[in-house]
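Let's start with one chain on its own, the form predicted on its own, as structure tokens.
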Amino acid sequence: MDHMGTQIADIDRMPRGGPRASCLDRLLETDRLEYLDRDSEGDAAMEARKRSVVRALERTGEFFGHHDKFAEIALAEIADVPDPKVLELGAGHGGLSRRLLDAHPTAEVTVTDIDETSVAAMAEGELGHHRRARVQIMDATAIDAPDGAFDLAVFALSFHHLSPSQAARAISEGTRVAGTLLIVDLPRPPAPLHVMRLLTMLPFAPFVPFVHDGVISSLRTYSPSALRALAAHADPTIEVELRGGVLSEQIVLARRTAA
């Protein structure tokens, strides 16, 4: 297990590359919002961009097997639980929750997102009619559930949308309501490789909403050292286990331990 015992007083000043990020890595971040994070009320064009990004995320998740891969990781964490209760945060399109329900015959899944349109779309689809699923609006930084209500909380490919202070609160809340918090997010590669990857994406960003959001996501993703710092800031009793993260997705398992 990896754990950082020192807390950062002003966590929002921490670079996405972590407390000791290089000068170049500190330049490779942005406060610019993805289309998914922008208010589209009354703006039909913006709402269309947001929906196109959600559809693209669902399609790429299917094509590259992300839903199956992430479901397998989640299922391993609840393998010994007879009737597990799972919370998905930032679900977006609900592809991961559908996989979990298909793969586990007794799991109960609460599928959530902070975006009302996404929640409405999931509620109107398969998840909204599944007897073991509940779809609702929920803020990952202020989870409306009692302590220990879930066996597992899952936050897949959405954690980077949060500012550092929000991310720390999400870790605190996720480990409060669930025995284990599983975070899956994009990797933050070493700075030179990061620059090369961005150069291949930037020409398409002004024209393709999915690529536009992908560029910003890349710049807002947290490094392993940043994730450790966020957990330590959330609560010194939270321990994190990190896997992958160089070229493949970062896998974070966070749990509370005795003080």
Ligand SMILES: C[S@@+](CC[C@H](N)C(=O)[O-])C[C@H]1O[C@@H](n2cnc3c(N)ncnc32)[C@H](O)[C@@H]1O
Contents of the next structure:
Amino acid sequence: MDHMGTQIADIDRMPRGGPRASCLDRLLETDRLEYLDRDSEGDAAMEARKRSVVRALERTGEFFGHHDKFAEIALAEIADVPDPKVLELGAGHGGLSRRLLDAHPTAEVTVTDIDETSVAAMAEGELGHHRRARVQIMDATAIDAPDGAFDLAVFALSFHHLSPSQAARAISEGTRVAGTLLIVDLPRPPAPLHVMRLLTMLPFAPFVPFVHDGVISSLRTYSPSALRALAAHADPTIEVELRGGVLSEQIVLARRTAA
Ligand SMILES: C[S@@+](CC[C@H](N)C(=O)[O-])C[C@H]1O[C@@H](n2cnc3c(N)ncnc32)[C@H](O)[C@@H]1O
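Got the form predicted on its own; could you also share the form predicted in complex with the ligand?
Expanding to the full complex; the earlier chain stays at the top.
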């Protein structure tokens, strides 16, 4: 069935560039894991690489204004809600949640990640002591919360970490627990431009963990048509609004509508 249908028979075989991805686009993907997704138990060198990636994400987010920009997009979605409840999934370092709490005087934010070390670090910092924040471990594909518990769920720069079947589950879960699911992720440029972007990064990938993960992220990022197909696979009643350009972040707003 095509991406306008409700289900793709084997969603995990869908190319990251979408059901009708070009031949070149189909070559630009990988099953290789980012350092962030690797098991580092008993492997101090791997854990150090993971921490270096999380630190770099936090710093580049500060430097390029990503945390502010993503917080602004999230705040626009809850502008009409008096005391909004927000869930951040895949928070990593918590930079976005800190911005949300600073910018909104009454918002309550549940700050989560699947990675225990990242969650422990956030719980030890400012977020762990904020009276309107809760920090906890959470898997975006199996959210431990009742239906409609949040006004907004935000998943920033993390969606590409998920396989297609996990990604569809995250859309299903995010729209189950929140009125709106906001996904912000990297752009997937047209294949020739994508090749050029990868070529600028590849020489540094063996030496810089952040660039290593950046290359894999780029290869794993979903295109707009893939995002639509994932949402349709999750539940045909989920409505998806896509924003963003060829080179700027992709913004996905997903909501459940009446069947
Ligand atoms: C690239 S980081 C993004 C961190 C932060 N949101 C940012 O914008 O910089 C991706 C994060 O997604 C988390 N992650 C990966 N799979 C996840 C899952 N199934 N559920 C929740 N978080 C997940 C990782 O642990 C990591 O912290």
